[in-house]
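Encoded as structure tokens, the following chain is the form predicted alone, with no partner shown.
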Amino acid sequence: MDTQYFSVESRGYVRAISMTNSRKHNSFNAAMSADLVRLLEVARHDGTRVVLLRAEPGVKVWSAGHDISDLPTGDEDPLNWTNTLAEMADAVAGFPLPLIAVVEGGVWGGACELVMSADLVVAHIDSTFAITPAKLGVAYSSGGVSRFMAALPSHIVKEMFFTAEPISANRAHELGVVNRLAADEPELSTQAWELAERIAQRAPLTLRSIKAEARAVSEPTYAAGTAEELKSLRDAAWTSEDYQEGVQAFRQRRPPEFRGR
């Protein structure tokens, strides 16, 4: 399943899909964008239950966001250029599963709302993000500054759009973006693969309603008009085999096996 830009391992139903592109630090072109959204669309179907997005171990950078050759050039119009890594991260935001950021590294441009479209951030304690379309004289879109806005308070959002400055790891942490902080790349490894194998023991069906009712509250262009699918999959969770299967082992004082129906 490995492809050009990407590794991919899995251990039980927790996947992890690897940036392979270092030498160009893991840009991501109209390709690569593509084969990231193909491997999401495989684990959405496949049993996996939660997937790890990250890099290879020892990076420098986890991703430079979009690779400025996929860049409108001055004899195109802007307004009819598709913008592939917005697409890829809408894809991201939109991935029904819990996706677990496992960041190592520097994190510009648009690879920082790729982490702000995961659900929760791993991340090793030299890391830094940054995002920069001031200093390329680019617009953003609507649906990215709004990641950024329910991730964090808006005058830390406003600052780093107007400055192009990294914030920390650290400060990150501070601000509720990174869940857990590990001071070296085997510690990042270990806590990820361990907070990512505890959510996959979780019911399936209730952490997919969740994810979905999280992002209805918090993108308001998504919410318009979900109320129906919204209802769809808190009724598949309380019908499910999974809900009797909780109880009883409640009862019974013993671990539950969610088989995800």
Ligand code: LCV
Given for the second form:
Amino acid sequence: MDTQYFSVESRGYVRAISMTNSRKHNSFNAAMSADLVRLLEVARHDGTRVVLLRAEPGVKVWSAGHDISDLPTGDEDPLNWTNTLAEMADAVAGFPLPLIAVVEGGVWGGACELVMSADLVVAHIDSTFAITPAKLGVAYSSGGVSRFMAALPSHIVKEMFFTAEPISANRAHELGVVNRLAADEPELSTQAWELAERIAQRAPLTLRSIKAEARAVSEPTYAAGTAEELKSLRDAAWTSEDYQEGVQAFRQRRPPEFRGR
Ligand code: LCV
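Structure of the form predicted together with the named molecule, please, following the form predicted alone?
Following is the full complex, with the preceding chain placed first.
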């Protein structure tokens, strides 16, 4: 199931999707963005419960963000241009399963939004994060800005947008964007897989409902008109076999076996 830009590995319910275009610092062109959207669509329907999004071990740049040669050139109307990286970040933000960004190296521009759109972040201690549109002179979408605001205090978001300077993994950890810090690569992978495997044991319908609720309270452009969808996700959890199983397992003092239904 590997593609031109990604390799894919599954262990049990966990799917790792790794960017493999490190020669171009994993900068996202339209084809790479579309590949990721497709791979997420597959994971969503094939019984996967948690996704790890990562780069190949040892990279100095996790992703350089938008492929700059794919930006509008100025000799056509840039307003008619489709921002494929923004569409991909929307797909990540709307992805119903828990998604963990596993970060090593520099994270630039649109890739930083991608990381903010993830549910959790496990990062190598040498990673850095930069928000760069003010270096290029481009505008940014409300959906994109709201994802930064949901993950970070607003003064930090503005500092990062205004200066376009990277912040360190330590600082990102202090600010609560990074859940876990790892001192080296084997530890980064170990922590990421352990975290994913732990989450994969939990009740999938509960996680799906919580993730949609969290998005609704933090992303105004998504929240409008989602009340019914959120209710049906909550109903799915309340009426599920997994709920019965969870309570029964608690009473019988054994770990639950969730089936996602
Ligand atoms: C195309 C690249 C890129 C690249 N595109 O290695 O969020 S927004 O609004 O800002 C949005 C529009 C966005 O995401 O914009 C992109 C933001 N990204 C950046 O500002 C980072 C741009 N890249 C760099 O500053 C450097 O490449 C870093 C510091 C990441 C790494 O520097 P280093 O000296 O290690 P090179 O610059 O030599 O890059 C290696 C190859 O990758 C290409 C670059 O042109 C080069 O290709 P060639 O070997 O063919 O020369 N590359 C890097 N970033 N965003 N191509």
